[in-house]
Amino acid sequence: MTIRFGILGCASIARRMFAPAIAQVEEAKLVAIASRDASRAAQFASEFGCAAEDDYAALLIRSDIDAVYLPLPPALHETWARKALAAGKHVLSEKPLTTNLAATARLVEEARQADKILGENWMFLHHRQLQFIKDTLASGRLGEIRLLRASFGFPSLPPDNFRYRAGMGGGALLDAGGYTLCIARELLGDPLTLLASHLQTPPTSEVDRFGSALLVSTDGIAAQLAFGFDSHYRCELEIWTANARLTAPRIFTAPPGFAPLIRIETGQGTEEHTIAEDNHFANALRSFIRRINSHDADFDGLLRQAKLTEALKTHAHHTCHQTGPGPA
């Protein structure tokens, strides 16, 4: 069954990644784009061969749309996801789905009531390099996992970027941190227990710019996470096992046309595995469509991700964990 999509907002990720991915997926069709800027909507529509709407609500009332993709700033996700669900549309949202646990719980309940699929677009979960890592660990040849480390951060963004604005749902935790939490959950399993966390918020900043966390799985395996803005670029997964060290230096952002490298170091030497290029946006879209067609309304992952994010934020914001500039 072909799923007909509408997009709310002409965000860069929609133009660079999502709309081109729709063109590669036989079961998907882009029907319309909506923007509050009519000229931007018209330009986007011309580029991708779809209709243009100059109002989000106008797109939601269209009868020729089955699902809506939300690339809006995080603070707007709950409002427009609720409106889309109320209009009878499935919703695929860019991450984070919402800015807090209570909002995620509300959306999950509304999706249940509407009998619609609600998804959070962690596209890296659908890249073949992650399956290679899972298969390698499952083979047992590397031995038991001792430690997982994940880092994701990038250099400064333009000052007006929504990621620096608290009112738009900005902050390093909600943006970059979510990736590290997600991969720890994926590889170590749920639930994870938070042992420690820290968020750095400069005095002149509205939002946290850097953070870190220590978590442990039910099997006693630790995960060390670090994430941030205004930093040297890092996008790495490291897994230390009984017999080896596995690293993936582009675990979260391997784009279409890029062949990522997985390195495995053992006592016998170093192996380098070049993974065939993949399109994790197209794969994530196919996965979402399969969920729609199979009526897979499992929302547990959405709630676990939100609970862990909330726990990290609450722990880090406790007064006993606050630090300021200068020596301790």
Ligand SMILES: NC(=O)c1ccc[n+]([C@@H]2O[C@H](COP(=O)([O-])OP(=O)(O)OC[C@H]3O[C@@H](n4cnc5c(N)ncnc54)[C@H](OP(=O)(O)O)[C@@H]3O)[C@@H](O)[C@H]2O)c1
The other form holds:
Amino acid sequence: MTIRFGILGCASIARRMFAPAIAQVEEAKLVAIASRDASRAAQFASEFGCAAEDDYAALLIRSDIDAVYLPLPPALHETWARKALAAGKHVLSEKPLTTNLAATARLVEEARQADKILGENWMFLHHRQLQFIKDTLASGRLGEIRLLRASFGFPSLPPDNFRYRAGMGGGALLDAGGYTLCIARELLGDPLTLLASHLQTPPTSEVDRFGSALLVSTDGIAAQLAFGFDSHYRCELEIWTANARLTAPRIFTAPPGFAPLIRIETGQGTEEHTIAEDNHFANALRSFIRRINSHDADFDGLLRQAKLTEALKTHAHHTCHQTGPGPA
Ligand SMILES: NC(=O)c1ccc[n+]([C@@H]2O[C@H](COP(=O)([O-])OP(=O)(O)OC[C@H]3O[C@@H](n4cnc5c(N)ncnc54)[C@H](OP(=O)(O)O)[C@@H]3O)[C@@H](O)[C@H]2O)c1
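For comparison with the form predicted alone, produce the structure of the form predicted in complex with this ligand.
All chains and molecules follow, beginning with the one already shown.
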């Protein structure tokens, strides 16, 4: 069944990735975009051939929309997801779904009551390079996993970016740290236990700008995670096994048209695998549509992700460090 989408907010990610991906997915149709600004909505609508609404609520009352994509600053996700569910829409939210565990638990309950699908858009889970890594590990040829390391961080953003604002749900943990937690859960399996975590917040900053964590799986495999803003770009997965070291230097953000590299070092030498380009946004959208069409209302992953994120924050050793670049 074709799923008719509406988008709340002319976000950068909606323009660059989500709306172009909809055009590639046969079972999806973009019906309308809503913005707080009528001219922005009209511009977006003319680019992508859909209707424009100058009010988010006006989009939600349209009867020709089945599902809503939410690419808003994280602090706004809970409110708009709730309104969308109440209006009878399925919801695909950008990550993080909410800014805390209680809010995620409330939304999950509301999605259950409304009998709607609620998703969090971890698009990298749907890139073929991750499947290649899973298949390689499952083949057994690298031996047992000893350690997983994941790092995601990037240089300073414009000072008015929501990621620097506490009231918008900003901060390195919520923005970049979630990817590292998500891949550790995906490859080592739930539940992970948090052993230690650290968040660094410069004295003039509203939000954490850097962080790290150590977790362990039920099989006793450790995950070392690091994430941050105002830093040299890193987007890497490293898996150290009994016989090898596997690295994937663009694990979270390999865009359409880009062929990511996976390197496997063993005692016999180094293999370099170039993985064919893939559109993980389109794949993530297909997966969400499959969930709608098959009534797959399993929300366990949403709760586990939110629980770990909250544990990392609650138990973190906080430091107040003066960093160089980045806005105050
Ligand atoms: N999955 C991924 O690969 C990926 C990548 C990047 C970002 N993201 C996520 O996508 C979401 C949006 O990120 P982005 O970088 O695309 O954001 P962005 O360009 O700043 O867009 C956010 C949009 O939210 C709307 N908005 C409503 N109230 C707002 C307020 N008070 N302040 C600012 N914006 C407000 C605005 O739309 P209107 O003004 O048109 O209403 C704005 O365009 C975040 O949750 C982020 O974590 C995901």
